[in-house]
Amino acid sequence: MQSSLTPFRVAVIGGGPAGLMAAQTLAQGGAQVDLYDAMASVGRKFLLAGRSGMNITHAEPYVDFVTRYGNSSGALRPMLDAFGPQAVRDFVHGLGLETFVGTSGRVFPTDMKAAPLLRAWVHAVRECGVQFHMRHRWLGWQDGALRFSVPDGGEVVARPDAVILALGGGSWARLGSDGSWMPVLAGRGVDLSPLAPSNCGFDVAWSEHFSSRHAGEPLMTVAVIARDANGQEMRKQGQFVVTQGGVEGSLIYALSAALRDQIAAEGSTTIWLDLLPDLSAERVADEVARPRGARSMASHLQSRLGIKGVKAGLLRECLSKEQFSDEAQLARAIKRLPVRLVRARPIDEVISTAGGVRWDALQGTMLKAAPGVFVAGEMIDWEAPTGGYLLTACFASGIAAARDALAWRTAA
């Protein structure tokens, strides 16, 4: 066992939420911590995520919260039990910021901004004694030492007692999480799953006529019917946006894992849109069939059902002339309009990624193939929808990795 008088030196590589939480927890546990990041400042993706409102966690009942991680719920549960949604709010309050619960159950700082939270947090981490090393890009190991490239074109090495890797997934490479660690860990014999897009949009083969008129338009009240991993239909209501080449937005992101996997297995997949989710199929059929006199069908749909703009455009895009002219087929399509998705958007532009270090490659959060090396955050093979779930698990896994490292030192 190491002497308690010997400083326990830990390198944390990655300055996102998981890395910052790991560094702070280690320092509070008495470790000597050096935090390395390839960027000029920490938390770049954190700041981007908060640009439209810093969603830190979710206030739904905890029994429901933990199910949002799908197949990884069991592996993440101990981490979330130790640092869950209420702990996230308490942590933010401890930094001097208040929080509130939005109408959707999402939790935000009162001012909705990420920058004040990050500034207060980085100050607290520095106050713990953590040393920051910016513009240090990790290159891997050489003779047991960590190698980093630095801005002058040279390299530096470090020989800590333990390492926590918190390098993120593969999305938004310009902000630091580029997945370049995958071949490094593969070279050490770590079992990895390929990185895949998560919380992503999808490409659709829209016609030029449709995309030129409706790209960027939101579908504010709509339901999507899709198949889950078992082939059973699932239905979610919300909103999304038609893009130049496809669809994106919160409703699509919520279904993206299943849709991505179906495309990988089958080459494409189909979703069905309920353009009027608040009306029954019978009501829609009755309104479509009402006498319309000299009015066009488009005018009739707008008058009787409020269908116009992008919703009207979708009907024209996805139905043949004959189908659009047939009242029964048109009514059915308003409630169940098929849209074929051909591919997920590229990893670099999606919100998060699935894949990475497999759970069975870990003992706790330590790599079985590299004792003394721990991983946290999106590097591990889990995924979750937007709504504060991603950030909460990053916090929780950073703390778990730090505690595992401190326990490993004690047992060494």
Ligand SMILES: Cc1cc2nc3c(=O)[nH]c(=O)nc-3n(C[C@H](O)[C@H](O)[C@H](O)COP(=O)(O)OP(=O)(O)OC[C@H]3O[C@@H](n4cnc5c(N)ncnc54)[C@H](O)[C@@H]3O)c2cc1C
Contents of the next structure:
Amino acid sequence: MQSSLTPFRVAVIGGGPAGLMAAQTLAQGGAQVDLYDAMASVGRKFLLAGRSGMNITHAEPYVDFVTRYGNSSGALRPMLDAFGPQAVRDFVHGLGLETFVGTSGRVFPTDMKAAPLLRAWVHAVRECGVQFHMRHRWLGWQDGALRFSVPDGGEVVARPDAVILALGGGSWARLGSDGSWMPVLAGRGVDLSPLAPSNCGFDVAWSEHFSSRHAGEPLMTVAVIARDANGQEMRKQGQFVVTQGGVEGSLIYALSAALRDQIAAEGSTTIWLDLLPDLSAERVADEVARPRGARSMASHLQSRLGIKGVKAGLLRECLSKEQFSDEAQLARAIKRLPVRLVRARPIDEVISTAGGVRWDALQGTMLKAAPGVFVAGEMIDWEAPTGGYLLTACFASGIAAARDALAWRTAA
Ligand SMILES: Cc1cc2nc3c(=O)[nH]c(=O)nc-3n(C[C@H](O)[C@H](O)[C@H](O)COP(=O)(O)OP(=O)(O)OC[C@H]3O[C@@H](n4cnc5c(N)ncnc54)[C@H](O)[C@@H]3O)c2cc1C
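For the form predicted in complex with this ligand instead of the form predicted alone, what are the coordinates?
Below is the entire complex, every chain and molecule, led by the chain shown above.
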């Protein structure tokens, strides 16, 4: 057992939500903590998340909450049991900020912004005694020491007792998380899954005619039917946006893991749109078949079913002339319009990434290949939909890595 008089010196590399949480927990546990980050300030992706209304967690029942991590639910469960959705809210309240639950169950800071939260949090982390070292890019190890490049072109080394890596995934490289740690850890014998886009949009080969008229238009009430990982149909209702070259938005992101994997395996995949999810197929068929006199089919659809704008454009885009003028086929297509997705959007622009350090490379959060090195956050191989699940698991794994490091030291 180490003497409690000898300080336990820990380097936390990466100052996103996972690293900040790890650093704070370690310092509160008595460790002497140095936090390194490649950027000039911490939490840049966290701040970006706040621009579109930051969900910090989700208020659905916990039994449902933990299933949102799919295959990683089992591995994350102990971390989430220790620091789950209510703990996240209590943590934010403890920083002097309020939270509220939106109609979708997502939990937001009251002003929906990340900046006040980050400011209060960094202040609290500093108060615990954590030393911040900005513009220190971790390059790997040399003779057991950590190597960092610093702005003057030089390098510094550090030899802490333990290391927590919280280096993020591989999207939005300009905010710091560029996945450059992947070859470093591979070189150390750590088992990794390739980084892949998650919570992403997809490319569709829209005609110039369609995209020039409808790019940027949201579909507010729509359902998407897609195949899940087992080939079973899943149906989700919500909203998405038609883009210049495809589709994006919360409804698409929610299905994106399965769609990405299908495209990787099959070259493309198909989703089916229900343009009128609140009306039955029979009702739609009846309305389409009503006599329309001299009216065009387009104005008939608008007056009987309210189909106009981007929804009307999609029918024109995805159906042949013959299908559009055949009432039975048109009615069926309104409830199940096929759209072929050809590509996931590039990894750098997506909300999060799948892949990274595989669970079987870990003992708890410690790398089996590198005792005394722990990992946290998005760099571990898990993924989850948007809605606060990402941040909750980053916070929880940051705390778990810090506690594992403290326990490892005690056992040493
Ligand atoms: C547009 C957008 C909106 C989002 N909205 C939400 C939301 O509302 N709710 C939600 O739950 N999640 C949201 N997310 C996802 C969430 O922000 C991330 O999952 C989370 O920030 C990941 O935390 P992390 O600590 O693992 O990594 P990061 O936040 O990526 O932090 C990693 C840190 O490591 C540093 N780093 C990387 N490599 C090195 C190196 N070699 N040397 C030194 N430092 C290094 C980086 O500079 C960075 O500071 C959003 C993401 C985006 C892009």
